[in-house]
Structures are given as C-alpha cells and as structure tokens.
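We begin with a single chain expressed as structure tokens, specifically the form predicted alone.
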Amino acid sequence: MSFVKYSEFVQEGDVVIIFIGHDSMMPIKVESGAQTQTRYGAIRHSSDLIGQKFGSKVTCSKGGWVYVLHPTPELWTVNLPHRTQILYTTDIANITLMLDLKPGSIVCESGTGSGSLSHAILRTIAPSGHLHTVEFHAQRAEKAAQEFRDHKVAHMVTVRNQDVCKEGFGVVGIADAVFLDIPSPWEAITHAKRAFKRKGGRLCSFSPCIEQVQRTCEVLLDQGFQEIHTLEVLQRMHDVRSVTLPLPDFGSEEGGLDSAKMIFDPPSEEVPSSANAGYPAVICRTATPPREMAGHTGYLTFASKPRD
C-alpha cells in the first residue's frame, strides 16, 4: 500500500480506511493479531483484513459490515488526526492546478501541519518528484515524518524542523513551486525566491485574513514577482429532493394539461389536488440551495517568479 501507488491486497503494516457509513470512517494501521472496535463489532486484522482485496466488504463480530478502502489523499483529508487547521479538497484542487504541479515537479512547502495538502502534492508529483516541507513545531514535524513512512511516501519527501522565515527551506535553486501556509508569509518570500529554479516557477500563499494578503502582495511586488492575484474558493452544495408542485388547468387548448406534464423528467406522479388549491399537482425532483453554508476558509494568493 502506498498513497501514490495502488495495491490490490491488504498487507500487514498498511494503513487502510474503514468505511462504516457516509459520515463515519476511520483510518487504521493493519497489524497481525490486532483488533479494531466499531459499532458493528470487532474487526480482526489477521483474519478480516490481511490478504483481503481493497474494497472488500468485511463482516464484524456483531454481524454488521464495513468496507475496507485503499487510502487516498481525499480520504486522508477527511480522516486524518488534526494537529492544526487543515486545507480541504476545494482549496487543494485549486492549489495543485494553479501551481502547475505534475509528475517530476520539485515543491517547497511550509508549514507541514497535519499533512493534508502534502499528501495531495505527493500524489500529483509522483513518481519522480520531491517535496521539501518545513514545519516549525518539532513534535508536528516528527509526527508528519512518521506518517510519510507509514504511508510509503518517505522517499519522495524531506521534512525539516526549522523556522522558514529565518532559515528558509534548506534548498536553493531547485523548486518548481512554493506553497506557504504560515502566519507571516511575507517574511518567507525572499527565501522562497532563492528556492526557485532559474527558469522561475509558481508561488501560492494561503492566508485567512485580508491584511496578511495585502502585506504578502506588497513584498511579492518588491521582489519582482508577476501575475499576482488572490482568489477565495467557496463550495455550495445543492440538495436534491422531491417536491410537490401544483399544475394549473390551462383549459382545453391543444396540448393542455397533458402537455404541461411532459416537462418533468423523469415522468412525474400526479397527486390529488388540495382542498384549497383546486388544481392537480405533480411530484418532481429538484435541486435546492442550502439555507446555510460554510463560508470563508482563506484567501489563495498566486504569483509567478520570472526567469533570472
């Protein structure tokens, strides 16, 4: 098992995602002789997991069942242990696209945090790329390095425990892209510029406050960066549900009520009219926007370093 290379069978030492329901999943490390408790009973690693195909349906000790899924960056994002606030798929998708990441890219990142973005970057730049990630907090850096080893991607990533604003990324002249998720990204711009290759590259800074964005953009301009722009990504989920709509009788002209019913796809079921309306009604499927939605997560500021 590797987060950047798919396997068919579960082996000892693998990290797997136990799918209990759409709102309930858990990551576990497979160990011979171990057990994992769920609300449907125990999962015995030796008999229920090791040797099974990823995607298998596993029956627990109480008779309920779960699915055993191969880990992916998307599944890890919604299941990882939170050591910091993390980036989610909506922002991650834009970051990997706008930084022009591809197999073989060399990326510098700070800070590592809980590793949500790191795993997505590693899959995108595999198999020949490399990630240099910097984490200021020693315990978080150590934990991230251990997770990369557990997830079989340690050969693609170098973890450094240092202050990127004072010591930089530990590399010079090799990066195709730089990502910053730190409280004062403007203090790391000069180090990011030194990390880039001579041919230039793309930079992204994630900040929750517009004041951080303003100071970062000022320094980017002073350092000669170009194509500077900031965007905010908002995700709006629509709910698909059945609704009852009245159908007025427009009279006996050609088409009439029968024609009006044909606008619904799939064919709708006519229901009795209400006592007050006096008209027949149909039940149809429709999408409705949410009454409430998650709003601001942060601002993504992108810029390009010109060729030297």
Second form
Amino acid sequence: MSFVKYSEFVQEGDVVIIFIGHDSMMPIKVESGAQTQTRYGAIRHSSDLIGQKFGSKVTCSKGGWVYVLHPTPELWTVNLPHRTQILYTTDIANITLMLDLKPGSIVCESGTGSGSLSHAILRTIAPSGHLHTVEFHAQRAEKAAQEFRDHKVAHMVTVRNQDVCKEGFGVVGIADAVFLDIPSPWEAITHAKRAFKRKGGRLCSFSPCIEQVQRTCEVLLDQGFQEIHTLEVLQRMHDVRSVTLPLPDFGSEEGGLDSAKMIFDPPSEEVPSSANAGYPAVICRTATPPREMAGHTGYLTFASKPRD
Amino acid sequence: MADAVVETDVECRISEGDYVVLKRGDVYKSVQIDKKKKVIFEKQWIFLDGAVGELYGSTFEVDAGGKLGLRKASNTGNSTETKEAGLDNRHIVDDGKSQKLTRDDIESLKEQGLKGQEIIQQLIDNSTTFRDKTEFAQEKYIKKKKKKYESHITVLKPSTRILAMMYHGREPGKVCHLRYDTLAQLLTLGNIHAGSKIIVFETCAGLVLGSVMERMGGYGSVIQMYPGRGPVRAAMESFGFPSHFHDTLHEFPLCKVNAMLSGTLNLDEKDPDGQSDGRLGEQSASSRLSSGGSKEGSSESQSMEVCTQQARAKEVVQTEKLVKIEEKRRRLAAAAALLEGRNADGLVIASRFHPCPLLLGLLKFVAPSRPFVVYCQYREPLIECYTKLREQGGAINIRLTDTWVRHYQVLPNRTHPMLLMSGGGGYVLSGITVSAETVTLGARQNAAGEPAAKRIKRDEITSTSNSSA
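If the structure you just shared is the form predicted alone, then what does the corresponding form predicted in complex with the partner chain look like?
All chains and molecules follow, beginning with the one already shown.
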C-alpha cells in the first residue's frame, strides 16, 4: 500500500481505512498481532486484515462486518487526526486543477497543517514530482513527516520546520506551483515569488477572510503576478430518498377534480390511504439538500507568476 | 542547475506543429501552430508565424496585416494617467453626445495604423464627460475600451485548467456543460494518478480523456470506451501530449462490452461496417472542433483522395486497409487484455448517455476498493444510478453532489462577488467499489437485505416527518 500506488492485498505496516457504515470510517495501521475495536467488535490484524484483498468484507468479533479499503487522499482527508483546521476535498480538487498540478510538478506549500492537502498534492505529482512543505509548528511538522513515512510517500516530500513569512520555503527557483494557507499570506508573497522556476508558475492562497484576500491581492499585483482571480467553491450534497406525498381530497363530485389524475406521469408506487392517515399518497424518488451544509470554507485566490 | 534551466527553456519555446492556446482577456482559443495559416480569433484574422521560436506565455501585438509582433514589456504600465476626476456621477447625462469622434473617425484612425493605446487616448481626449467621471468610472471606461481596441494575444501552453475554462466559456454544449470545477471534482474524487489503470467513457469532445491523461503523466493506462464507430479525441489532441502518452491510451467499443463480459469476445470478428474502418482516424480527426487543429485531419484525407486517383494506387490502398484492419484488431486485443482482469483502478463517466446502464455495466471491470465518478448534466439520472447501485450492492460511500462556484472582484474598498455567476455545473455521483463476491454468493440475503431494510425504515421516518411538517 502506498498513497500514490494501488496494491491488491493488505500487508503488514499498511495504513488501511475501515469502512464501518454510513459516514463512519476509521484509519488503522496494520500490525501483526494487534487488535482494533469497532462498534461491531474487535478486528484482529493478523487473521482479519493481513493478506485480505482491499475492498473485501471483514467480520468483526461480535459478528458485524466492515469493509477494509485502500487509502486514498480523499479518504484520508475525512479520517485524519486533526491538528489544525483542514482543507476538504472540494477545495483541494479546485486547487489541484487551478495550480496545473500533474506528475512531475514541483510544489511548495505552507503550512503543512494536518497534511490533508499535502497528501492530495503528492498523489497528483507522483512519481517524479516533489513537495516542499513548510510548517512553523515543530510538533505538527514532525507528525506530518511521520505520516508521510507511514504512507510511503516520504521520498517525495521535504518537511521544513520554519516560518515561511520570515525564512521562505528553503528552496529558490524550482517551483511550478506555490500554495499558501497561512494567516498573513501577503507576508509570504516575495518568498513565494523567489521559489518559482524562471519560467514562472501558478500560485494559490487560501484565506477564510476577505480582508486577507484584499491584502494578498494588493501584494500579488505589486509583485507582478498576473491573472489574479479570487473564487469560492462549495459542495452541495443531495441526499437521495423516497418521500411520501399525500394527495389532497377535494371531495367526491361527478366530473370534479381528481388530484391523483392531476399529477402528470404519476410515479408507479401509490400508497393505499390506510397507510397514511386516511389520505391516498404517492411515493416520489427525489434528492434533498441536508438541513445544514458548509456555507464557507475560504476564498481561493489564484495567480500566475510570469517568466522572470 | 544552470543546465536544467536551459533545458526547460528549450521546451518553453513555441515551435511549429505545437498545440497552443491563444488568450485575449478571458477568451481562449486552442489552435495548432501552422505557419502561413490564417487563424480567426475574436473576429480578427491572424498569422501565428511570429510566435514560433518565442517563449510560451509571451504576449503579442497583432498588426494591421494580422502578423504577431512581440509586445514590449514596458507597455504594461498605466500610461493614461488620470489627472482630473469627478466626485460622483450627478453631472453625467447619457445623451449619446459625449463622444465627439464618430465611427468613421475611429475606423480611419485604425486605417492610419494607430495602435490600440493611441486610439483609446484619442477617445479620451474627445470625450466631453471623461474628466467628470469618477476615478473608478474612468478606470472602467479605459478597461472597456482596451478590450475593444487593443489586440494583445498571449500564447499559452495548454493545460486542463485552460482547456476546461475554454470549453466551458466558448462551447459548453460540446462538453455536456461540464464546468471546470466539476471536472476538478471528477479528477480528484476519481483519484486519478500516475501508474493506475483508468476506464473513461465520455462524450465531452475528449476533454475528460485529456485531463485524465494529463493527471496520469504517461504512466499507467487509460481505456477509452467509445460509442459508435470511433472515439472522439479532439480536445485530448489539443493538449499536445508527447507521443509516449499516446502509447498508454487504448480504446474499446461499447458495443463489445457484453461480449467482453460474457467471455465471448471474438477478436477476428468482422465489423459490420468493416469498409469504413480504415477511415476511423480521419473521422475522429475531422469531427474536431473548429478551435482544435481541424485542418490537419482534412488535409490528410484530401491527400489520400488524390492518391486514390492514381492508377496503381488502388492496390496500395487495399494493403493499407488491411494493415489498418490488422492494427485495429491488435489495438482491440490490447484493450481487451487490459479489461479482462476486471481490475481497473478507476472509472470516469461523463457523457450525454443515460449514466445508469453505463455505470452498472462498466463498474464490472473495476477492482474492489477503487473510486468511480459519474458526471451528468442532470440530477435525475444520477438519482436512478444511486438507487440501482444501492439495490445491487458492490459500492459504498455513494454520494450525489454538485458544486457551486462564485468569482469575486477584489479591489481596494470595492470587493464583492461578480454580478454574474454560473447557474450550475452539472452533477457528480461518486463512490467506492467493494468486493462483490460476498454479496452475490451465500451472504447475499444478509448483505443486501440488511442495509436495505434499514434504509426503508429511515426513508419511512423521513417521509412521515416530511408529510407531517
């Protein structure tokens, strides 16, 4: 297993995702002899996981079953231990596309945070790219480096424990793309500029507050960046479900209105009135938005660094 | 280090035959560099000869003859300094008389060979109201006029970002209204990366295919499933991938999927339309977009027709045809070999076809614990996919989503969302495959039955709460 290469079977030392049920998952590091408790009972790594095919069903000690999944950056994003606020897949997808990331890209990132974006970047730039990630919090930097080793991507990433606003990325003239997710991105723009290859590249800054965007854009313009665009992306979920809609009763009258006939192309399922408090009803297959959703994550500001 | 820089500079030069993207303002056009060939862009005829040998990302000025000349860097500064400006617009009256220059005057200025910048200065000098406009309004005025009279063109290297924005902006119908941010979701949720084996079915002119190939970087393999006679790849061609990328690309006809699944695929089977087979290449080439390099394909087929006119050319054509049929058979066998193991690492569907049969059929080729993504411009077909997939089993974490994207104007004290935004970028169904064996064999009753029962119960609860609300 590696976060940048699929394998077929679970091996000792792998990090796997246990899918327990609707929106319930957990990551496990597979160690022979170890056990992991789930709500369906224990999973014994040696007998239940090692040698199993990814995607297969695993029966826990209490008889319930779970699936063992191959890790992906997207599964990691929803399962990782939070050390900071993290970037989610919707934003990550756009960052990846808008930064023109592809195999071989050299990327600078700050801060590393919990490594949610880092894993997605590494997946995309593998096998020949490199990520230089800078985190000013020593413990977070160390934790991230450990995760990269566990996930077998350490050869593609350099973690630096320093302040990007003061010391930059530790590299000059090599980056195709720079990503900033720090409280004062405007202070890091000149460092970002120096990190780019001579031919230039793409920059992204993620900020939750519009005031941060304002200041960042001013500095970007000042520093000669072009195509400066700010945008915001949200994901909308559609929960698929069947809903039962009772039909109104206008009373019986010869030649009067029949509400069942007023529905064009009525759905095949019609519920007898007895099941629905006296009203006949139809079942409708539809999708509804969740009661609450993420209404704001952050503004994404993109810019192109022109050739020197 | 110094060597590396020089090396990268070589591949940063525009050369003849390259697929490039022309950019003017927010408008893009994909073309192939062909000397002496006229290209129409933004209602202007241009020749791209001048771009050859220059660096990617360079901006050119178009002269009266349509020739490109490298634009001087010094022009970027704002030369029209604003000296006077009004405080507000209370004295501005829209009577259509503020501009003293007539259309004809402007045309004659153009004919005199005045540059865009100079024409704009003339317009400002001859505007009676310019000085009374607020500073912001002046800026806006200049920006608007610049767009109209300046003809700067930037030549860019194609990328998924640029091509996705180009198609969405210019010809959304050709890509099933797939918006760039939705494409981004497909690529990320599909975990597209180097070294994997991905099945792609799309009717988005080849944009989705190209973007998948870009993410794979020439490592691994892509199997393009295609409807009808041949795969459409116009947009993929305009990525201008190096030739080794094309070695990783395979194609397999949809009409042979059933045979493949039942193990009865006959590679030697003659196609009902075997005659036209040899033409496959040209067909997909000539169906290219006008913005793509359509000329190349048609000139090829023209030259071929000339050949057939010649006396002994018939024989040559005959052998050529045989070679092509043999080549096609070989390619079919190669694609079949990739599908046979039913161990693809991902499935991407983005088409105008009903996604349900596509998804259920093609998912059989995907290994367990691999992501799949389905794009559809409409929501209801994906609801059906969701329902069928839940009934059938073999997939978890199934989600139906769409994304909302809003752009901002960021200016000092004038930051706000753009007045116009895209109303929708299509819908995405995503999920992860799981081992089907346990579901289809003995455990079927428990496995498929249990969650379904749970689901019905939940549905009942929600629907009653809905109806009571």
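If you superpose the two forms and keep the largest set of C-alpha atoms that fall within 1.5 Å, you have the rigid core. Numbering follows the first chain given and starts at 1. Keep in mind that this is a model prediction, so the values were computed, not measured.
Undergrad: Determine, after fitting the two forms on their core, whether residue 24 shows a C-alpha shift of 2 Å or more between the two forms.
TA: Comparing forms between the two forms, the residue 24 CA shifts below 2 Å.
Undergrad: Answer yes if the Cα of residue 288 shifts by 2 angstroms or more between the two forms on a rigid-core superposition, and no otherwise.
TA: The answer is yes; the displacement is at least 2 Å.
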